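One chain follows as structure tokens, the form predicted on its own.
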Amino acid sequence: MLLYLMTWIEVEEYLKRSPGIILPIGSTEQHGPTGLIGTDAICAEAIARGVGEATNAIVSPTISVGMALHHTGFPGTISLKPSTLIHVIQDYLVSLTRAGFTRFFFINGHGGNVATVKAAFSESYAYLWDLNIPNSDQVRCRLANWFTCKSVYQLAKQWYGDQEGSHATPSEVALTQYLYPEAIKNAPLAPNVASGHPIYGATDFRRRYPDGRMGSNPALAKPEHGQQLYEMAVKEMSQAYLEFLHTE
């Protein structure tokens, strides 16, 4: 169930049987010469919708712009500052907690969001308490990265080995190829790709990773791989969401 295709009456009825909601969160950033700029948001949203269908849960609008400051040296990247993203998440949680939701399952598609989202959870627990919102002491948040699902990780390693890398990976590119076959991109890729450098600012990042990839070979991606990865992620995350609903 997509929140924006529901009425308030339907949401009110839903809350009588479940306190949970799924929130996809990604990023709008460069993904190398062949990866879509919307990759992280596309993947998170598609998997969240799949989990919502499998568990009969509401799925919120996607937070499609994340914390990607280190990618802003590449055209097309849009980033929020960590402090801004914390406030965005906080505002989502305040609105939804006031409505009656208390279980927030974030499906994340961008590694750069992790630290900020976890900080947002910590700040939000305290902020909700300070606002004295009913049931704020019952609020629980969970961050679930689709790309670290055990089944997904193992299959990606089986297919791509060390060429999976850590950004603009063949696994995430394959997933977007499955979801948007009409948008598959082709471009020459240098055989040598940078990896292992620490991440600092945008200028330093582009100097160290000149084509945007981080140890990855997205030329290995195939749409049929993406379908299998999607199905595995939905299955594993659906189970995780259902277990999360009963968190004390």
The other form holds:
There are 6 protein chains.
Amino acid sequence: MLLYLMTWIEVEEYLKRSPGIILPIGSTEQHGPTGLIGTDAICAEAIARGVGEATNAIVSPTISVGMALHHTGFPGTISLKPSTLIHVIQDYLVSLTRAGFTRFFFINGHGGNVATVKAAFSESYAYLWDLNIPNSDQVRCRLANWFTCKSVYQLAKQWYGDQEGSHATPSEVALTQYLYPEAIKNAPLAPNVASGHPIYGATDFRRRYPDGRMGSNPALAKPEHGQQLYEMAVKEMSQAYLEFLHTE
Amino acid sequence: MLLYLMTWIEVEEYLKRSPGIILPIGSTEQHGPTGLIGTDAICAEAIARGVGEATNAIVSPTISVGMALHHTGFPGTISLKPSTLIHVIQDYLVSLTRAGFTRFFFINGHGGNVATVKAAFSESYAYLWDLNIPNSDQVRCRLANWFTCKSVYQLAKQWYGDQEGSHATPSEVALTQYLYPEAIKNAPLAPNVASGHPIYGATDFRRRYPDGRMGSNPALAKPEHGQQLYEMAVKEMSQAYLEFLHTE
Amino acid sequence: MLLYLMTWIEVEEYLKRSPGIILPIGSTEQHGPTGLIGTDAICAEAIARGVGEATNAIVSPTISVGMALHHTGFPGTISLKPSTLIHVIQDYLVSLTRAGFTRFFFINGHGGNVATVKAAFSESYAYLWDLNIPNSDQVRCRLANWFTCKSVYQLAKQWYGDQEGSHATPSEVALTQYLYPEAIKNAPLAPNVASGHPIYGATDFRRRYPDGRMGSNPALAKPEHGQQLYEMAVKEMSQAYLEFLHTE
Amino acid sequence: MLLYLMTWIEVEEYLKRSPGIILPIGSTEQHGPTGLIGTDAICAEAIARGVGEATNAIVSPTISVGMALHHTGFPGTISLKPSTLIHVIQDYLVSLTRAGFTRFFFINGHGGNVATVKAAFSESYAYLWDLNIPNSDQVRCRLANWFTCKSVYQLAKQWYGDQEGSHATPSEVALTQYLYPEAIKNAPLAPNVASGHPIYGATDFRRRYPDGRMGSNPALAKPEHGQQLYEMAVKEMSQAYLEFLHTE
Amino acid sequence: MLLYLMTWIEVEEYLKRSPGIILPIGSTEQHGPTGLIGTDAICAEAIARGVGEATNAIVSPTISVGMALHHTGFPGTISLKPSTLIHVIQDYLVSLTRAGFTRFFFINGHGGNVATVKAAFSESYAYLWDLNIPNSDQVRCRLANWFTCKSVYQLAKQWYGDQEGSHATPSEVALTQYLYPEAIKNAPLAPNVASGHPIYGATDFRRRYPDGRMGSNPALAKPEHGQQLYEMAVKEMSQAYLEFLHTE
Amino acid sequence: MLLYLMTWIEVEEYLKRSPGIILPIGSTEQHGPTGLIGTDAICAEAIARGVGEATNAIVSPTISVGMALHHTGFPGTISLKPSTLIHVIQDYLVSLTRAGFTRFFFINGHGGNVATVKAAFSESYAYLWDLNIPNSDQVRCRLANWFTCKSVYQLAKQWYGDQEGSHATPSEVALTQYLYPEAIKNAPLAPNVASGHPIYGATDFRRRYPDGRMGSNPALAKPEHGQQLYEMAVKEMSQAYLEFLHTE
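Having seen the form predicted on its own, please provide the structure of the form predicted together with a further copy of the same chain.
Full assembly next; the chain just shown is listed first.
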């Protein structure tokens, strides 16, 4: 169920049977010469919707701009500052907790969001405590990265080995190829891509990773890979959501 | 052109011929017993994409959660605080101005966003001045509400008269019916809907407008109305965008 | 009644009979070669005091510095950032709501304040809800611009036509002439004043409107016009305040 | 010269001969059963205007609401939070420094402002350094309390001795009596007023100082005392301002 | 070299040969019935000082209060909010970058800090970019947790197995026993300690982990273990610091 | 009792007999050619621990970085912005008030902290009121500077006269010499040190006070002076703490 296609009366009904909501969060950032700028949001949104269908849960609108400051040296990137994203997430949680939601399952498509989102959870638990909203002490948030699903991770390693890299990876590119076959891009990719993991500021990042990739070879991506990754991620995440919902 | 389906190299090319970008902004809020929670984001996004196609301009991801604090008494609503939304918009503008964009055309689907977005523009102009980014003094932002397009407004008045109301209006509901025919809702609508315009806090709002509508009769909406409204809005907005882009 | 000439005991008495307070808000900004920098604060304050006398209501000290960032390219302008003004207004409302006030009628002298003040109202309603102050859900704020009073607007159109312009207008200059006849200024005014409405950043503003006026001819202003405008504004605003106070 | 009665062109001229500006800052807070709520703003404003005349310096609009959180247990008090007041002062300084002012002489009427205003100066020096505004490293701020002028302090001690107290003092009440003889208040004053200096939160303050006074006997105040205090303060402050302006 | 025992002239000399500084960061939070509240700060500080000696590097004062909101249900815990800690770290980095430092090596003693500190790095890189401080684009920050040093981790697993747990662990307790043998505590420890990893808000945390431990058996800790862990951590961290300093 | 060497259970016990806590706050800033960068934190911490022992009170970890923006022109200085320090102190007070502490006695080693810390107290009282934590209206904070202890001040005047100066004073240097005899520094000190008290921004400060001292001759400092000052400060502060704790 997509929140944006529901009415408030349907949400009120839903809350009688479930306190859970799935929130996709991605990023709008460069993904190398062939990766889509929306890759992280596209992947998170598609998987979240799959999980929502599989588990009969509400899916919120996607937070499509996340924490990608280190990519802002490349045009097309849009990033929130961490302090802004913390307030965004807190505002979401305040609105939804007042309505009765208490289980927040964020499906994330971008490694760069992890630190800030976790910080936002901590900030929000404390703020909700301050507000004395009924049941606010029942609020629980979970951040689940689709790309670290065990099944996904293993398959990516098997298919791509070291060429998976850590940004603009063939696995995420494959997933977008499956979802948007009309937007598969071709561009020459230098064989010697800068690798290693250090990430500092935006100008340093562009010096260090001149075409935007980090050790990856997205030319290995195929739409049919994407389909498999999608299905595995949805399956694994659906189970994780249900456990989150039902475990004390 | 949708930013999220482009690569950073394509954006770099685009910037050689245009400094403009279209940014849809909506809201995630109750729209009465039959209106979709995503109405404002759905409308803004669809029209923005239409304008992007018509004018060959980049369209950013939709800001789907806006300033809807007064609707947070109804479940399903998600709102940013004005101060948060100001920071969100400022962060967007900093990222995009650093990349070379200087003309920002926001297509808005929600009256409640207007004040905050305008405040955000002012805050951002000053912040960009502070940063000394080259060309930051060329930055210009415009907020364009699809629902106040002259052609749209006139047609809505002609079709619905006073029953257009000011929230959960038949015109916006019609537009979502055209875009999502599978999500047309039916629910009994009391004939005597609370009307008037005063908006204060969230609990007051729910007392004052118990089913969420403000003077509107969305039962008058028809998908074919929505199509006409969509086409008119795209046409009028496209012209407005081009003028904005080319006028000194 | 001017708050600053009262004692706290008199305020305590007042609150037994009325929850209302009138808050003048202006700006400190350039008003062209002949307009006073304090024009917007002067007008708002004088009219607010007139309304206070006519309705036996308390008038707070004037917020004399508002949101005028776009005028900061001209010396003498002082502006708050929107985010600062939001906090200022919120702090006012928290102080006064704790004391028992719940009806806040802002009389505004500056178009540039409108967006930020409305955003501040939204932010404050939510914050007051968070605080759980008794009666905070009864709080209602209204922003009333003296220059958009129907009677004022019509008279200005009749007297000045297109030369009313949109900044440093003859009507506001006339009002200050009536109030401060000793400070009537003379300076040469170019006949071809830049007009149009676009407002972006401060450096752009000064380029676009080199002497600070926006399409206006303040040489048309006369003190006796000012008196009539003052009286009409006080009359119309007094009625608006009383309606605001007594309507559910 | 009052900034609000000047034009921007006059300010531009002024800046060719002086970088200085005088900024009155007061408070809007209870002053016991007979003291005016506006006492601190009234005194600061009147003395600042006197200094402005004596030294031919520009006087800005009064910051009439300051840091008075501890008085918010009494109706009529309006207070900014310290963090808000810091931003207000910083915004003033940014606006005025961009215009060319570099010597900021704050004339203060309220002890409770001192800490926050000094913190604001520190915050602002650093922020101006960050902005790289030309001459921002020449900016100097001074906070001058009229009530600690040596001549004022000595006279108050001589006239009132221990009954001067530390809030709602006869000296400040006398000054308002001189300035607003029409607003002299009478009310019974308990002879045993709570004294001592500790100030904590607002509810504690009202418990501790039930009628709002702190060890003072404002019944000793006389308008003619006020006149003398006014003249002495203006004289001493004018000299201090000129030294501030001219000393390296 | 401890920064607090140096003069500014010595720092100026140091900067001619090295741009690096080591910053210990811990937490002030409950560590079960026998763990010291300062455990995380004590460990980080001691190891940082050891690394400083081994590498001839400056060590800053310890950030002894970190992000421990989830522990605030237990008395003695002090926590910053994430948004506060972000500003603290940013302020440190601005001060030190202005002085010429560009390599910041944080030695961390608390898992709960990780997310916020990483978010702070991102926020700070962008802010330093905004400020245009010379060399600010050379700034690099690293967060190194002593407890995830490979050698430390392996030894802890070998000694304690599953009883290492994830909070109030025998390894960190051992380290404090080595450093403060006079403060070794004894208290009965229930054998069945709550385990699992979920961390939500503070009241939930105390319900879930009633004595503060998370799956750990600190009774296994011995001072001589602590000594070995200390030595290994210093050795491994020293190498990591030097690599960080010298690698492009 | 040092908080960092206690367990939460010991704190729980302590709170049954006392609501008081001592919080040392210093600064990390240049102290002239021979003064230690940590001088203010070292002094505050040592005296606070002495007071803690003498009064059987808990001593929190030292806030070792304070408000020293004006010293940031000298390498080695680290400063928080005032707005950051306000949030830090507020976070401390929220954590500790939730646990049951209500008497907060800050022992301060740095004049530059005074304004900000007092502002922080005001901000925090209001915030705690907002939160409705039980007993939050009992919270009382006190800021006590060791260097303005009457006994300390008199002795310093007697020993050093005018050469005490106002920064990098022989008295504070003596205290650090007593505490850290191994870190006594020697450097040539120009006899004509810049004096006077004006403090503006950081670049101005370094121009005005080129070696960092303000009118002081720290060459007069002796470790045995430091010991006497320490003992006097502990004695006087211990009495002040007990009075603070026990007075209504």
